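Okay, so here's just one chain, in structure tokens, the form predicted alone.
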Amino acid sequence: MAESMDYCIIGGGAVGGILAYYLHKGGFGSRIGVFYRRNDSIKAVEEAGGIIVEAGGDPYLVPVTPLHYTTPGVSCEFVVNAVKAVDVPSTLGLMKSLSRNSRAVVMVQNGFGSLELAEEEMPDRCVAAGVVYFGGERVRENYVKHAGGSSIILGSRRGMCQGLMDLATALRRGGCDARVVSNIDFYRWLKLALNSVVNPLTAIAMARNRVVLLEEAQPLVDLILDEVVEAARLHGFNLDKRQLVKHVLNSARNTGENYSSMAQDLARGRRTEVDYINGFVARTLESAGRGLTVNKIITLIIHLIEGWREHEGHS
């Protein structure tokens, strides 16, 4: 028998969870579908009668439906992936199936890659970009901690579609900072400035975002920022590097009790999206003939990294 949700999040993890914590409080729809590639993590969340996410330091339960990647016949009004960019690949076949009759698709991955694959794979879809700034940190299979920031900017490269401004407020009736804009790629741009630099050097230096504030660490914000300006002019944007260097160190002060998302990757021995930030970066000068960047040797650094870690959880 077929389902219907209003909100379908593909993944379950800490930007699923906060996503669906904000929709829930909405109050636009109560139907909201959670999909999980594995049968415990649909247990855990089945058993705690949802997804509970603690913030402000009090525990909300958001109630959710816990779905497997495989379960047919579901359609959904908005479809929200919040897989990493390593897995949306893997979920295209799932994300085709929910929005036949969906009114918007938002890709919220870090980094460029995601979207452009979600616009090739569903031409005649409203396929929209989310870009993030709050933190979290998938506690466990059904916890989700929100760890600051409320907000998200949402955009469409296809033109204005009225299911993207509907979703955005029922965010905002949630309480998130939700806005739509005609330009994501620019917004896409600082965030990808942001987490060139936040990303790895915390991930590298197992630290919390503060590490980026550091004398130490400035000679490499320098460095990797210079790149980015380099790269986005080759993309036809024009970056302020000195506004691009407060907003990073910015966004490291207020961020700075939390671990990135690269970090906690590499923590738990999962694969990052190293290839679509500072990888982007590089291909991107590459192809413009530029020899060895900042970008490609940090690049290698996390794969290395990540190399250990998987060579160690499986000796």
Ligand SMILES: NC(=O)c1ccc[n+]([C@@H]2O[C@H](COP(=O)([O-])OP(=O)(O)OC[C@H]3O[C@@H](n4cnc5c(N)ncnc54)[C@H](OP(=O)(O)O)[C@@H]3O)[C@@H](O)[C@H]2O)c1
Given for the second form:
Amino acid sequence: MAESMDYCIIGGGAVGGILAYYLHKGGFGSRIGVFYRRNDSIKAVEEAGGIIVEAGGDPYLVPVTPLHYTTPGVSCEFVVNAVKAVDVPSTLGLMKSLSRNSRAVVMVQNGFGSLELAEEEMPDRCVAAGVVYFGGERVRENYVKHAGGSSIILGSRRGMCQGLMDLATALRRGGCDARVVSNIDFYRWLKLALNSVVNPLTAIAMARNRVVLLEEAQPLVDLILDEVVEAARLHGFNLDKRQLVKHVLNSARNTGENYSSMAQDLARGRRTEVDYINGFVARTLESAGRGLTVNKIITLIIHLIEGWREHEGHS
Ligand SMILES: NC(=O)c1ccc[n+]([C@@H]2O[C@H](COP(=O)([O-])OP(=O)(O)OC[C@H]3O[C@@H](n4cnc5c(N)ncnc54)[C@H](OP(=O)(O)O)[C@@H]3O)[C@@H](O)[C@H]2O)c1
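Just the form predicted alone so far, so send over the form predicted in complex with the ligand.
Full assembly next; the chain just shown is listed first.
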């Protein structure tokens, strides 16, 4: 039987869970469907009666309907895709079907590639990016810890759409600092700069974000960001290197005690999003005729660690 939801969130991990929390608080009892890949996740959420989100130290139960990603016939007013970038291709069919009558589709993945894929697959929908400036960790299938920050910047490269404005309003009502901008790619580049430094350095050093502040990290920060600035320029964006370094170091300081998602993925033996972050910078420069880049070497090192962990069955 066809089911109708106000919000559909594909992926009930850290970001999906926290967005469900804001939407529940701001949507006044809205129907929220959350799609999972594994039946264990669905069972755990059913047992708890929703997703438990720990924000500011207090656990809060967000009532959601957990669904398998192969469930047919669901339609939604708003769709948010919050799976990892590597899993986005496996959600394209679901996304297209959920968004038949939806007013906005938001992709929240870090890096470049996921928004582009969604735009290609859904040429007639209000497809947008959400640049996430909050952190979280999913500690159990049905339990997410909000680790700080509360902002999300939303924007569609297809121009303004009312659906996106209304989604931002619901998020704001729920306590999220949600903003809609007309130049979303600029914010995606700023976030890419941050991720291209913090993620691989913490993952390689197996350290907290504050490792980026060490004196020994500065030559790497410099080399990575030089290439990010060059790649952004090739895409038509002029980033100020000095401002960028400040932005990256301030963010690493503010989230100093956190482990980046790349460090967490490697620790759990999972594939990372490096191809969408440093790999994207490397490919951009390669296609402009640049030889070997630091971002390429970093991508290869992360792949080596991923491969070793897979080979040895670490988890
Ligand atoms: N975590 C953060 O603090 C943070 C901050 C900023 C941006 N981001 C970005 O947000 C994105 C999501 O990260 P995350 O940390 O929230 O991920 P996560 O905790 O690993 O959760 C991923 C979720 O995606 C689900 N999933 C995977 N394939 C699926 C499919 N085919 N259909 C439906 N669901 C599927 C998983 O389902 P199962 O539970 O069934 O496995 C899981 O619930 C990433 O791109 C990341 O870069 C994360």
